Amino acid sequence: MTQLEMAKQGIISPEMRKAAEADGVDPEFLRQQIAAGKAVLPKNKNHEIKTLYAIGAGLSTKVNANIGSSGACASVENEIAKLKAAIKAGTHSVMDLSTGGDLQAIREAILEHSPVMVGTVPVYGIATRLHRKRIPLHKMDVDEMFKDLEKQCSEGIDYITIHCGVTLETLKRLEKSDRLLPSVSRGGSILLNWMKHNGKENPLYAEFDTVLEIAYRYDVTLSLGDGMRPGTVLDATDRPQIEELVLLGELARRAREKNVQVIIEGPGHVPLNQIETNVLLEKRLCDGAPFYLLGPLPTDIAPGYDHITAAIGGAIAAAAGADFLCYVTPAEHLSLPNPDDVYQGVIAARIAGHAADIVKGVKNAIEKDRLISQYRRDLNWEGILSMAIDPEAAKKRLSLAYDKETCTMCGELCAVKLSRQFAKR
């Protein structure tokens, strides 16, 4: 059996217990909100993970870091030292998106030294392989894309990103639509490749049973893609992007009714008086499903700084109701992130993501705020180590002022220290 469809018939299963107690949550809280399709627990079936975490309504905010290679830069050993980087920054999923090289030893290698949840987009692996031959990607053989997606299925990866909400409606309504960048989606951009040179429908779409079939037998859950997500603030909750929306929701009961965990990844860029529409619209359509969202960045004018974009867009996104982050990088838009890009960006999103988790109510999320100003309050810095979120990184910056218990931003004249006669403990 799955996991959703245990917590249907009432079981929780050792994997929810322990998702549960990483959140801090009572297990049948998440057992019922995995059966109302509200919360997924990405855990293959043949996946060992260290560390389980649950995604979805009444849980904290989550993190990926999307890892990978590609043509340009590939190894396995840059993976997981950027691998390395994720886990020691706090994140709670990796997705390999790797394009480059050895993606078999890559995936496998990512498999092996993960302590959480691995994710994958399988359509990537054929199109590298054409792409290798020289081959058009129209030429993509459907029998072989989805072998490729049954094959990494049984290789243990928990989470797949397929894009079926691409169709040849898309497509024509695409053609039409005054959009700046018209798909800045990869797997999207593949599969409207080959729609448009075959006419004939996405097969991920016309297909979906098949894809039920493979997610329900390995229990992978399925991230149903944006292939129309807004690559720019411009486009941003247009048509083409709220109509997949629409079929997203569509699927994603067709894959409850399968027993298959689901949830909806958005956008994207996005102005920051949007964000929240996007959020509501995609609960309301997908009937409450985990929402997964890439930043989103509310400007286009920051790269090199875009982990700082896409922090300020996804504390707005996950107050809002949004569920999971996908970081950004500062190199997002620039290069292939390295080590110190992916640890950037995976703090970037934990600080946004706890931000939002205050305001939700998140069970103990304040309670971090509340212990680091008791230790300002009382000038203890290793408590204020101790709760900073990189102490590494605080540790660095802190500097004392002569007399060992203020720093040098205020010295003597430090309010904390002068206003202690007024607190009451």
Second form
Number of protein chains: 2
Amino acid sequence: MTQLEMAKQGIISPEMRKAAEADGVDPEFLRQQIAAGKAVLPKNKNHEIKTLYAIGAGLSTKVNANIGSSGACASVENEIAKLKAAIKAGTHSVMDLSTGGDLQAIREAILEHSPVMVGTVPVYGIATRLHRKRIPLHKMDVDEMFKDLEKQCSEGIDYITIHCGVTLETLKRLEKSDRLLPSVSRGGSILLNWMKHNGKENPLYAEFDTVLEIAYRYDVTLSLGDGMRPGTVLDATDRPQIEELVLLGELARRAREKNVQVIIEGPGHVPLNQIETNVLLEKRLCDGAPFYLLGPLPTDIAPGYDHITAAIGGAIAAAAGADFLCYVTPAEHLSLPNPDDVYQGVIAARIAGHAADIVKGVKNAIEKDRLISQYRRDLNWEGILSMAIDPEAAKKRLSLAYDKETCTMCGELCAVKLSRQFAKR
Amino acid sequence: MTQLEMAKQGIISPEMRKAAEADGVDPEFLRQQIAAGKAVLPKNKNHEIKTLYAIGAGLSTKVNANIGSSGACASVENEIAKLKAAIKAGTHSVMDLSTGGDLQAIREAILEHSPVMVGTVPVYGIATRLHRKRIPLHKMDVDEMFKDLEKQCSEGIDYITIHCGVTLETLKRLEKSDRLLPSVSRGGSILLNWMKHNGKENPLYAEFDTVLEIAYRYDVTLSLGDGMRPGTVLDATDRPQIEELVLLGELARRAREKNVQVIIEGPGHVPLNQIETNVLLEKRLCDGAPFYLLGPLPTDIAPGYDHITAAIGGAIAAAAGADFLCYVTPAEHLSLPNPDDVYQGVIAARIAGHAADIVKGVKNAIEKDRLISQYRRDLNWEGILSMAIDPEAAKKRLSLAYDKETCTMCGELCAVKLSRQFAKR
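What would the structure be for the form predicted in complex with another copy of the chain, given that what you showed me was the form predicted on its own?
Everything in the complex follows now, all chains and molecules, and the chain you saw is the first one.
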């Protein structure tokens, strides 16, 4: 049985217990959320996961780090270094998006070394092979694609992105649209390309039942990809994007009916005042399925700093109910991230998630803020560092003034120290 | 006549013309906003400013960088290096908050080298002198404080923070409050300390007319300080903070009546779901006076990354109507910032301000996003870099794949490139 199947039958699995404990929630509450499709517990039957997390409503916001090689930068060692950086920074999930080097070796190494859930985009495998042989991507063999998909599921991948929401309709709708960037989704554009050249429906949509059968077999959570996510704030919340979301909502229902756990991927590049609407739309159109956001970036003009831009959008989205933030690194739009970029990306996304958790009713989220603030009141630097999201980074920057009590920012003219003169403690 | 006086009389000053041009707005519109107290144009009569900016409703969000020495880190050279870093990163304003070394020399150097408006907190001067002589701060001589204030105004400081909103009432209210951190404002805590020990009213409040006379003489804009700003998300929007804001609203009105330009300083540490309320409250209680925010930080747990945390809060605040963002650097809460910290802080605040400008109706703000996105569609890297908020940083990270057309993030499996196969251009 899948986690969803057990949850529906009232069974609290050992995995649910562990994930509930990690979040400090009641296992029965988590079971109910999973049964209702409002939370997922990605864990492949064939994958041992050291630290289990559930994702969804009523739980803390989770963070994913995209790692993986590209054609221009490919080595197992590099990817393991990125995995380690992501884990050290506190990610709850990693996705192996490799498209360069020995994909099988990289995937196996990540599956072996990751203490947290691992996701992939299976279509990248066949696309990479075709590209290497200089065969146009629209020659992709559908059976081979499904074989890849099943292989990755059998190997233990916990969740997979399936771009089942781009269809022949999407191509028509794109023609009628004045989108600046037709698609910024690799998976989505591979399938649109295939559809355009073959005049056939997206196999991941047409044969969605096959996808569900495979996912069910290994209890792989489906992450319904957003091939039509906007690639600029000017394209946000447009007709192609929203039509895809409507379709994803229907497919999500089909998945749940077949006891397959499902989450929905979302934009992307979204202006500040449309983020909340995007979250509410997803929750409504997809019956409360967990929402997995890439960013969103509320401006396009900050390459080199997109982890900051994404933290802005991610915090607003998560506060509005988004459940899972895919990090964005400072390298986004410019190069494959290195381990330090990965680290910075995870920290920024965790800050966004925590700021949201304080206000979205996550139990005890604000206690960390209370503790660090009490330590600040007491000028207890060890305490402050211990509660910091990144104690090592904070320690590196800490510089105490001559009194050894205050930091060099204000020195002994420290407001906290001065407060002792006029305020009770 | 002050800029406010001229604006009220229907005169468009040369300074208004320049500031309107910098913002791409009609000079008459700017005049009206200044006359209504909804915008300010900080420029001391005795200070030549190369690049003039106005701050307020209907204008782009402006950014300030706090520089200045502390007792533990003090050199003119270092402060000039920080000034240059702030300017290079595109700040619209700097504040010299020095409390260490030769304050006069640092202030003069900053005034001389800054191409943008310069602000100070005059009370730091006398507090620093007392502290050096190991004289308790509550022995501060009020006449000497006012002399300092006038001296800085006569030297050309364009705006000054005046902590006139903390009063004897504040001390009583603090006693009745369960604030975690009584005050995190240096200026505010200096004055509260003085009041507590002397049992007398805050001279900046009691003698606010004297402040107004001095400010009027040099056309110094008053920035009404928030001594009661929360220092943790747990203290946000509490009674001491809001009572001070009410008082600042009354004082702001008195300033405008005397033809003194005025802005209001705001928090601080504020949970995500209280930020908009704080902006709306300020606008309502202070008759639309420009709002100058420090942060706000929607969580306390990220020392070492508070520029990111502040970007989250600042973007939300500015989108809700805040006009002026005081940057926060990665060194906040840990040490005096170095030039690189200053640079990172300004960039993060500018990203927040720009993301807000897109949605707060700032004319042409989104055109930069449109252009960079068109360049992205065309894989025109020179164009992309030219539109980036920090072209140098973006260029350093840019790494092109073998095809010289796509970056190494996705390599040749680039969605933008693949889009050419199925979408019109």
